[in-house]
Amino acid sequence: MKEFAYSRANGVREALVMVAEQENGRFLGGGTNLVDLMKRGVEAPDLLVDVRSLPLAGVREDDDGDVVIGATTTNSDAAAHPEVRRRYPALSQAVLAGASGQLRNVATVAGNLLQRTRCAFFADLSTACNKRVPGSGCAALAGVHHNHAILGTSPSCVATNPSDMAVSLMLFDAVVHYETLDGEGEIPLSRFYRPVGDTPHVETALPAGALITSVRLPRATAGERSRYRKVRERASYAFATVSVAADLEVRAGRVHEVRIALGGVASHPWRARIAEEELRGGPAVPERFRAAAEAELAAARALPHNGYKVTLARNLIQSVLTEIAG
């Protein structure tokens, strides 16, 4: 592991400062997955600045009655809190669903959004990732790809995003905040995550040095019903292979509000529009679900081996929803 210098912030503004002063300086939360790359040499800060103690942990509801998780809140207590676990259980649900349980007790909430979207050539030295080094190619288009992305995909990049806990948020319509030395900012999470493109290793749309201070759950999308299912290569601790989260409220039998986020099909988490779009006013039957799934699915771009994603999404999107329906 290259050397590096390490502070711990007494605040916002200095933690800021810190970065701000040092060219390849970053934020340290729990450190589960920085610190993992950091050991295998694909990346290497000279300052690691501890936010971890500054006051940016705990969940609220605000005067709107939104739901505000601070940054610094691990993962664990995310999942555990009443609040989370009554209005917007696929959240609860995907967290436990994610990493192993000592990983979320150390894991933060905003470390889990900013965790770099990878696969096992992105931590290889020895192989082009134009993630890691753009401009060089990708090793996966040709390579052991099985478990990569099949929607919003380039040349460039087929990798997936691992966050369970981004996807249950993109479902809720979440918004970051930020802090920054010129001031807050915030981003909905549904453009928090860059497109592909031909700059894969540019992840986010958060300002150079910006800081995450919290994220907040619209009360006006909480959903009592709503369910995340994660299938994997193993049910002890592996990213999903394709997950899903829904919500669905039906009215005499016709679905009356519908929202569908899945993982592991693409570079970030994906809100299935097309397919909310098609359920909307008809039906609430598996088969129009299977539709909206097709519909959603008509523009996958599988490669050589992953194209059974393509299936597999569709019907755990129809059995999730056919779930909450019953």
Ligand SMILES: Cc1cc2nc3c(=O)[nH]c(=O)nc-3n(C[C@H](O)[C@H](O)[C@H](O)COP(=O)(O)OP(=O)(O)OC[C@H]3O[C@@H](n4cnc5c(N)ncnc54)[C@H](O)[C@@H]3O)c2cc1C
Contents of the next structure:
Amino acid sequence: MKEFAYSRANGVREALVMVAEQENGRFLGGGTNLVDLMKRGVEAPDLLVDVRSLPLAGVREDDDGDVVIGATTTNSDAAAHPEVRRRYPALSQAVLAGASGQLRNVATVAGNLLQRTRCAFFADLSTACNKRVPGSGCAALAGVHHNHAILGTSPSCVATNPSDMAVSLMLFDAVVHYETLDGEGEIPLSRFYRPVGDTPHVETALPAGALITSVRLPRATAGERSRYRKVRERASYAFATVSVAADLEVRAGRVHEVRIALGGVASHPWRARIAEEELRGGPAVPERFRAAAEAELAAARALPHNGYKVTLARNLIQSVLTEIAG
Amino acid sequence: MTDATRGAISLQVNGAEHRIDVDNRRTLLDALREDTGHTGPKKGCDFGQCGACTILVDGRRVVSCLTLAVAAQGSEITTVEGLAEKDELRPVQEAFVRLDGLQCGFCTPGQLCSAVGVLAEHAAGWPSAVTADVSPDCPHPPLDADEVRERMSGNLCRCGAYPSIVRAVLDAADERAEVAR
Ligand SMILES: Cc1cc2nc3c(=O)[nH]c(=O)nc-3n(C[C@H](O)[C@H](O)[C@H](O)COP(=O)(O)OP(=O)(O)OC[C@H]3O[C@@H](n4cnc5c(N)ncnc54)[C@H](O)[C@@H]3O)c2cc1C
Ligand code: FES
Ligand code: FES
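Switching forms now, from the form predicted on its own to the form predicted in complex with this ligand, please provide the structure.
In what comes next, the whole complex appears, and the chain from above leads the way.
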């Protein structure tokens, strides 16, 4: 690991200045992803600015009735918060389905959003990876890729975003709030993660040096029946192969409102808007759920070893919607 | 010469203060094992994947291998060495001994710290990934074997002592419920 300086910030502006003044300064949340990648040599900052001392932790309701989760709130505290559990249960479930109790106790909400892919080639300096070293190639295309992406991929990169939390945030149309030295800004999660294209190393639309301050859950998207279901290679403490966050409102046997987001299938949490469109207004029956899932997955491009994800995603969408319609 | 990449820090471990000189790269796990002499926390993987290094920081269970020692300044750290009150084992420690919650014992310090955290988290009403309904209006779900397995899933045991680990945690939970009654 390369040597680095460490500082604690007491104010947002102070934190922004400290990172701006250093060529390769980074914010440190719980460190569960950054320290891991520093040990592997994938990340090599010169300065870590610890943001857990900032007054950004906690969950509150704003004047519009939106739920605002502070950036340094731990994953555990976000999942356990009564308002999150009541109005956005799929978010609680997604967070609880991720990592382990020990990791969730230190991992922050902002750190979770910005965690990097678990593609083995990204973490292995001896292999080609366009995300780690732009232009070096992608070893996953011809390598071990049974857990790689099937949607929105490019010849440059087929890695997935590993976050469970972000899938449910995508479901609820969450908004990321940040601050830079130029002032405050916000980005809807639907535009937060950038398409892969030929720049897989550019992952988000967050301005350079920006500090995430909170994540806001709009009141209008709350869904008491929303659910998150994750399939993985062991029962717990493993990343998703495919996961689904969904919410559905049925009126007189017809789909009144539906929202679906997928994890483990793309470089970012995947909102299944084609399936949603197919379903709106139609009968809320399993055959229709399946047909809508198939319409969404028509664009899937499987690699030699991850074709099973197409079937898995279809079945999961059908099963979770059927369960909510129950 | 001043060097921003290392310095003197103070760690509060099991109620005692330790002043040590560390490189900022030092993990809390290495600082405990090599600088303050707390070899209870074990290094299984060094990447957050096994739970052998689990300790309590300000009462919450965390993995010490992904925490930097400098970032732990100002926190109350409890390692397995600090779980017992003098010679009196905690109920969960006593249950591990009585019910054989271990074979080689390498994972045990982490399992014990994690179990203490699990009992506190459950008592605080936190749901888990196997809790059927996470709504805060739902009655507090009992800590059954499925809940214990899920909540303890961040602690691997290469000896496969899982069945007796689950029994020991359930036993300690029962005892706590007994005391509360
Ligand atoms: C063994 C293991 C298993 C895991 N399993 C899962 C899983 O199943 N599902 C899942 O979703 N996740 C899983 N994770 C990942 C875990 O959720 C993330 O590591 C964690 O959420 C990152 O949060 P952090 O606060 O520790 O981030 P850090 O490591 O501190 O930071 C991550 C990134 O975010 C940046 N950052 C942090 N805070 C801010 C801020 N306020 N503003 C701007 N930038 C910021 C940092 O600079 C860094 O680039 C696992 C991790 C491990 C080690
Ligand atoms: S040594 Fe820390 S989790 Fe394995
Ligand atoms: S008792 Fe040997 S690893 Fe758990």
